[in-house]
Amino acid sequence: MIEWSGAIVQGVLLGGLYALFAAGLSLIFGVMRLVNIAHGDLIILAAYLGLSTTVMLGVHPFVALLIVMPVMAGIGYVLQRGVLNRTLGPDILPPLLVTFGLSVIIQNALLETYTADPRKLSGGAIDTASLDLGGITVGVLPLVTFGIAVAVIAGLQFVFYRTALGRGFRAVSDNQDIAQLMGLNKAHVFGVAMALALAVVAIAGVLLGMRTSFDPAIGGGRLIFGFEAVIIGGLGNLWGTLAGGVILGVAQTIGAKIDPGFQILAGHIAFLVVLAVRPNGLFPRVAH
């Protein structure tokens, strides 16, 4: 019984950090409707920008990422600027075939800069700290990660339905036609949703290269995972991004205990499950 209780505890951690994965993925539909098929690779871009910076500077992962939050931050923004708003439109087609074209060209580029060999971020003591909560070990790194995610989401949550920003985010996304006509730069509002989106997937990057190795080619399967947390909890609803994380890494813990080789399926069959039972997601936003 406290085996698969252990098993169900490191699923909901695991959880912490797919919510991360799936928190700006599900900011960016919600604000401008737009689905990038970059963001796995992205998250893996912060992930080598994190080893870059810790590198050079001799920094912790968690000191490295007061540069990497900022410079992601400000890629998104130039992105969404330069390239993504003009893709923008009723055809969803051009923003996927430009983000699926841009996946490409991280994969290679970081392919061509890091090579093709496994790396990870050394967190020092962090990474093998444990504490025995009544006969089950948890890790002391997802139990942080779990922390972050919570506080990121509920930070995201604060800015999207509290703030003046968040005021913008909500307008362009019910009438980007009237929010223009009320004051507000489309374009500009944009481009902060991504820089904000960006500065997550920082988080993201950085915490997943702490906890397991990774290379140029592994984007693919981090966007899964984010998209799959984001259906599951419903598009555009922020703590069911959360939600929809947990149930993904329980179902895979759960997986893994009955049988090593049935991890990742044990994820896909729960977001099928959850597919079929609830179209829209377990929570899906309501109209404000």
The other form holds:
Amino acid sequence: MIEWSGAIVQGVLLGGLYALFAAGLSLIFGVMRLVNIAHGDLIILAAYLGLSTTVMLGVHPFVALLIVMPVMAGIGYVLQRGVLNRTLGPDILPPLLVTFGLSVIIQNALLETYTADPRKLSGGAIDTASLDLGGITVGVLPLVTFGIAVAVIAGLQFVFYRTALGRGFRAVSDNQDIAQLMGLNKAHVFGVAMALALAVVAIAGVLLGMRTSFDPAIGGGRLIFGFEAVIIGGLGNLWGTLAGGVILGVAQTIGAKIDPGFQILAGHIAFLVVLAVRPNGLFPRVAH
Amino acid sequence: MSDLLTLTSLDAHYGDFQALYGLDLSVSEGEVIAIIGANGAGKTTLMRSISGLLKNRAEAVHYRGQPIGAMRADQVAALGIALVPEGRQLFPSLSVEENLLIGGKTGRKGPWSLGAVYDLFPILQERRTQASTSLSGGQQQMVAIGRALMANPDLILFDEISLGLAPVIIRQIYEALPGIVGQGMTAMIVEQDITKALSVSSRVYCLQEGRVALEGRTDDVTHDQITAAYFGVEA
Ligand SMILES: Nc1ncnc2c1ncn2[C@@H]1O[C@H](COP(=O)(O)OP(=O)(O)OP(=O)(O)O)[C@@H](O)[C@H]1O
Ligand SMILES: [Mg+2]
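Alternative state: the form predicted in complex with the partner chain, after the form predicted alone:
Full complex below, order starting with the chain above.
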């Protein structure tokens, strides 16, 4: 019994990481209806930037975030204004194709720069530290990751619903023309949204890199987990995204408990079941 | 009087379809201009062209002597032109107050603020936290007007402010107009109700199939002239 509760707790905490993968996806889809196929590769790019920063400056990965976050945000803004804004329009195909191309480019650039050898970010003692919660052993890093995920989602929620910036995001999402009439330049608003999304991606990438080893090819898998979390939770609902991540994480750890080879498949099955029962996800934002 | 806004042979297209043909029009500071015309005459297209939602040759629209025809809508808004769009078009994800606040995004200084809008339409203050979609049509129109005022524009464009509203609400809104325009604002009013339009304006333009069919001082144009220009027949 305790073993199963252990698996569930691990799964919940893993869900925090998945929610971080998903939050950026959810944000940019919500603001500009852009499905970013390169999202997973951007997470891996952030992990490698974290690696380079820790190696070059000899700092802890958490400190490296002080550099990786603004760098990723800057990449996001430039990418959006320079490339992605041009693909947005009534046709949904161009952004899919362009971000797919971007995904290939990022993977190849990482392969050229860092080779295909698996790497890991070392966080020192926190990597192996664990706590005993009434017989269930919990890793400190997964716990911290989950806490960060909750804080990030709460922060995004605050920005979205309590600040002028978020008001602009929602206005542009509602009606681009009328928002432009109000003096909002949608090209800039989209750039800021992508910058914010990639700042979250930076956090996700560094935490991923501390948790497991990574190589340039694993971005696609992270994209899928992020997607599944967003869709399970219901489009346009950030707390739903956290719930989606948790459901996915728990399904995976329980699957792994039954049979280690069953982990990923169990997650996909949970996703399909939710989709079959609630095609709009568990907590979709009510249609206006 | 100096021209605030001048249109010089303004064309507008939707794909292959041409909606406006060589429109000439001028508005002086402090004037209230009525724009009338049958359905499909091009009134909304005219409003969209001035506000920057439809791009044009830069020289087709001059504002305070500056060519603005090719500017983006947000740049035009920053110069002090605001539009109350046809059909209100509030932001459904935003509360009443947030809709008003976003109108102030340009940061232009002037008499209009949240408090001033609430003084003009007290009901909006009561409903400030409600979703804008939960309001009645008339209240939504008040939000749309307030949202445009929040930009402290020098030129305000109204596109069919009374469309679909009950007569008593229309009267309320028109009673508020002098208080709005009295602040030194210049206004262009698109209106189906010709009598209403003429009663608040000093000059009138009548559009017909994308062209100016009649232009004149409200006091000078005759009923027959308007009928002819409106329907395209000799009365
Ligand atoms: N998005 C569009 N695409 C194609 N044609 C359009 C579009 N919008 C308007 N039109 C056409 O342009 C012409 C002028 O339309 P517009 O909306 O400016 O007329 P209007 O005078 O505002 O009419 P109403 O009194 O019905 O509001 C019409 O023939 C209309 O069919
Ligand atoms: Mg119209």
